[in-house]
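Take a look at this one chain, the form predicted on its own, written out in structure tokens.
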Amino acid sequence: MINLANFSSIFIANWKLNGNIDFIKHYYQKLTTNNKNCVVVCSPSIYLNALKIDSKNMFRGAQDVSVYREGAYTGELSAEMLEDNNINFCLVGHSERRQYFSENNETVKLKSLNLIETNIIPVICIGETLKEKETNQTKEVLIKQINESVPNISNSKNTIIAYEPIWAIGTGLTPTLEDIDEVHDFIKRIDKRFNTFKVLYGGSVKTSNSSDIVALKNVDGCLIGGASLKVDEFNSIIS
């Protein structure tokens, strides 16, 4: 398992349902790899083996994993299959998986447990909707998601938490810097075991705001969606 303590900041690109072989070739020709931050690219699963890695700071990540280890589950990919292909990270519980594929906290916990047991670091995504924010339910929602999604065996060495306010994903809207830092601080204080967890921010991260976000005391990096598809912009963010 990757030693997360080696990195002060972690940047994860989530390409979602985008990319092809030509895109990947062009992307890696221009991608800056000589920085000290941890950089993870999460491509569609069919392209994971086409992504470049190194032993220092460039890694591959999956966008999802099955709750099942094996069996008659057509189209699924198990944690063991990801491990066989040297995948080091995997997103779980992304808001789009929760919204479009009816995933819940229990599902996220099962997936995370399978990943940890196969030495893959789960990046557990949490976040509130606009309605929940407007009705002052943010903290209540986050407490429930974390308590029900994070396995008991999770610790700062084998699990990452990513806070993605759902209302900020792909909308161009972001919380204020003060709000981001406050929520990250709150997450780390939900239970003393979360004090040393890496907590990333996601939600309309781009060049114009990334450096200010990463500079916040309680933010340990970013989960980047649309901006990660533009290699020049992603280079600016990770550097």
Ligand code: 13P
Given for the second form:
Amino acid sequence: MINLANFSSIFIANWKLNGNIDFIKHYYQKLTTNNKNCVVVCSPSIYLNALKIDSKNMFRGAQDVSVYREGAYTGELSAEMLEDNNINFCLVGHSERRQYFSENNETVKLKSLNLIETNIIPVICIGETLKEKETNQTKEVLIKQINESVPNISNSKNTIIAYEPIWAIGTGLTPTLEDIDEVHDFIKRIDKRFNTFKVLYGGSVKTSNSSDIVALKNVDGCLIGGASLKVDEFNSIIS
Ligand code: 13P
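Alt. form predicted in complex with 1,3-dihydroxyacetonephosphate (13P), vs. the form predicted on its own above:
The complete assembly is shown below, putting the previous chain first.
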């Protein structure tokens, strides 16, 4: 398993359903990383093997994994198969998967468990909807998601949590810096065991706001969607 303590911040590009061979070729011609930060690219699974891992801080991440280990489950990819292909991270429970593909806390927990047992770090995504935020339910929602989806064997070395307010994803809206820091602090204090977990922020991260967000005391990096598709912008975020 990758030693997260080696890095000061973690930046994860979530390409979602975007990219192709040509795109990847050009992307890696321009991607510039430094040794301080951990940089993970989560491409669609068919392209994972085309992602470069030739520097000490560049990693491959999957966007999903099966709850099953093997067997008659057409179309699925297991944690073992990811591990076999040098994939060190995997997003789990992204709000788009919860919304469109019936992912729930129970499957998130099962997937995370399979990943940890295979030495892959699950990046467990949590976050509230706009309605939940407006009705002051954010903390309650996060407690439930964390308690039900983070496996008991999770610790700060084998699991990452990503806070992505759903209303901030792809909208250009972000919480205030104070709100981000407060929510991250809250997440780390939901239980003593989360105190030292790495907690990433995601939702409309771009060049213009990334350095302020990453500078927050309780933010350990970012999960980036749209802006990670533009390699120049991603370079400037991770630098
Ligand atoms: P955007 O950066 O496009 O808002 O997406 C965030 C996200 O969903 C990353 O997982």
